[in-house]
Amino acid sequence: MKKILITGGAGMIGSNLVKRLVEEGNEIYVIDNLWRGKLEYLNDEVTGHAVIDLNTHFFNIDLSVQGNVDELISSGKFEYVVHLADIVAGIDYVFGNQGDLFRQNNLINTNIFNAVRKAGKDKIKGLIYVGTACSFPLTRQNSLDVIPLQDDELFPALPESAYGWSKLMGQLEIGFLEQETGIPCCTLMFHNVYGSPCDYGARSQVIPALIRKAINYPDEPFNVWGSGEQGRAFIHVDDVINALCLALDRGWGHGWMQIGPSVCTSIREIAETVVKISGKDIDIFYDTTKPEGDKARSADYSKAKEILGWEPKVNLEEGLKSQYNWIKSQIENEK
C-alpha cells in the first residue's frame, strides 16, 4: 500500500486516478480548488459515495498561494506526490488568458516543488509531474507532414503558447529539485487527453465541445474552430491512468517521457466521428476565423514503452462513444 497525495485530484485525470489507486488498496489524499474539478467526480459509480473520506483526505487549497501547502506536505501523511494540478482549458481560453495562465501555473508548480523540497526525502519517496506535448517547439508542430515528436527535441525551446512555456518551466524545476534533494522524480508529457468525467461547457477542450454541440444540434450549431486539418495525438484517460500507475512503480529517475499515440488524428476526423456517433444529419461548419493552435503532432512513446512497458490501448472511436454517452447523460440530467 502506498500513501499518495494527488493534486488536481477531482479533475478528469485525477478522479480516475484516485479511483484506480483506491481500488488497488492505496491510501489517497486529494488537493483540488474545484476550478474545473468537481467533488462528485470522486463518487463511486455503484454506491454514489466518495471513494475517499472527504473530511480527512480532501483539501480545497489554492496552490498558487505561497506556503498554502507546506504544512500538509511535511505532515508525513503520505509518501508520494502526483502533481496534476494546473490551469488549462480550451484553445480560446488558453490564448485569451496567456499572461495570467503563465503566472498561475508557475506559482502552482513552484509552490508544490518548494513544499516537497522542504519536506525532504525522509518524508517524500517520489514526485510525479505531468507535463504536456504543448511544450515542444512550434517549429516541430507547424506542418501537416507529421513526424512523431522525439524526447530530445524539447530544446532549444519554442512552445507556441504560454501554457506550453509554463509547463516546460515546471519540467525544468522538477529536474533541479531531483538533483538537489535526491527525491526520485518522474515527468510524463501528456498529449491530448480525452474521456470522462469532463468539462463540456464554455471552457471545454475540443472533443467535449464538439460532443456537446452534436448533442444539442440543431439548437446549437456544429461549428468547428479552424480548418479541421489540424491534428493531435489523442489519448484516452484510461491509457493515461495506466501510465501514471506504472510510473509510480518504475518511472523514477528517467527524466521525461511522452504519453500519447504515434498517430495524429485531424480535428476533421474527430468531428466526423462525433457526427457518426450522434446518428444525426449534421452540417459541419469550419470557422477559419477562429484559432486552431499547432498544426499537428504525434508522439514517439518508445521511452515509455521501454521503461514503463506502456503503450496506448483504447480505440479512438470506442473512447469517443464512451465520452459521448457520458456527456449526453449529464445534459439530459440537467433538463
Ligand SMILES: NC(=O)c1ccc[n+]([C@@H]2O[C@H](COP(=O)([O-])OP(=O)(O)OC[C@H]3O[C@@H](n4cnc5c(N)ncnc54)[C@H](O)[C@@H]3O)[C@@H](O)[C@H]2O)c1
Given for the second form:
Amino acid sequence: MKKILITGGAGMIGSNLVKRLVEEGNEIYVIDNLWRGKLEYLNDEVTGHAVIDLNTHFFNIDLSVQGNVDELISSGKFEYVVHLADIVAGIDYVFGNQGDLFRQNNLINTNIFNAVRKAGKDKIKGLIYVGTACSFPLTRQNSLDVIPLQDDELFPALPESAYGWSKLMGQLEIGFLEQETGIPCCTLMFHNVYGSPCDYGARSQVIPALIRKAINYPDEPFNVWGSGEQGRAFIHVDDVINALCLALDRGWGHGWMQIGPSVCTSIREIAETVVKISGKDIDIFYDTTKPEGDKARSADYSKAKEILGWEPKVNLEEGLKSQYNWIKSQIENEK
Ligand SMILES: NC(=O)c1ccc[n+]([C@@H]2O[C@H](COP(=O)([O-])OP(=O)(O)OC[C@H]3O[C@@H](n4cnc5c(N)ncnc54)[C@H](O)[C@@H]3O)[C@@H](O)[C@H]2O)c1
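Could I see the form predicted together with this ligand next, after the form predicted alone?
Zooming out: every chain and molecule, the one shown earlier first.
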C-alpha cells in the first residue's frame, strides 16, 4: 500500500489513475483546481460515490500560485507524487493561448518541484512527471514518412508549440531536481491519449471533438481540421494508466521514456472510424484553412518495454467505441 498524491487527479488521465490505485488498495490524495477536470470524474461508475473522501483527500488548489502547495507536500501525508496537472487542450486553444499556456505550465511545474525539493527525500520517496510527444523537434514530425521517434532525439530541442516547450521545461527541471536532491524521479512522455471521462467541448482534443460532431450531426457539421493526412500515435488511457502504475513500481532513475504505439494513425482514419461507429451517413469536410499541427509521429517505446515491461494493448477501434458511448451518454444526459 502506497500513499500517493496525484496532481490533476480530477482530469482525464488523473481520474482513471486515482480509480485504479484506490482499487489496488493505495491511499490516494488529489490536487486539482478543476480548470478542466471535474469532481464527478472521481465517482465510482457503479455506486455513483467518489472513490476518495473529498473532504479529507481532495484539495482544490491552484498550483500556478507560488507557495500554495508547500505545506501540503511537506505534511508527510503521502510519500509519492504523480504530477499530472498542467494546461492541456485541443489545437485551437493551444495555438490561441501560447503565451499564457507557456507561463501557466512553467509556474505549475516549478511550484510543485520546489515544494518537493523543500519536503526533501525523507518525506518524498518518488516523483513522476509526464511529458509529451509534442516536445520532440518539429523537424522530426514534418513528414508523412514516419520513423518512430527515439527517446534520445529530444535534443537539440525545437518543439512546434508553446505547449511542447513548456512541458519540456518541466522535463529539464525534474532532471535537475533529481540530481540535486537524490529524490528518485521518472518522466513518461505520452503520445496522444484518448478515452473517457473527457472534455468534449470547445477546448477538447481531436478525438472527443470528432465524436461530439458525429453525435450532433447534422445539427453540427462534421468538420475535420486540416487535410486529415496528419497523423498521431494514439494511445488509450487504460494503457497510459498501466504505464503509470508500472512506473510507480520500477520506473525510478531512468530519465524519460515514451509511452505510445509505434503506429501512426491519420486523422482521416480516425474521422472515418468515428463515422462508422456512429452508423450515420455523414459528409466529412476537411477544412484546410485550420491548423493541423505537426505532420505525423509515432513512438519507439523500446525503453518503456525494457524498463517497465510496458506495451500498448487496447485496440484503437474498441477504444474509440467506448469513448463514443461515454460521450453519447453525457450528451443525452444534458438534454
Ligand atoms: N491527453 C493527452 O493526449 C496528453 C498527451 C501527453 C501528455 N499529457 C499530459 O498528461 C497530463 C494530464 O493530461 P489530461 O489529458 O488528463 O488532461 P486534463 O486536462 O484532463 O487534466 C489536467 C488536470 O490539471 C488540472 N489543472 C490545470 N491547471 C491547474 C492548476 N493551476 N492547478 C491545479 N490543477 C490544475 C485540470 O483541472 C485538469 O483536471 C498533463 O500534464 C498533460 O500535459 C496528456
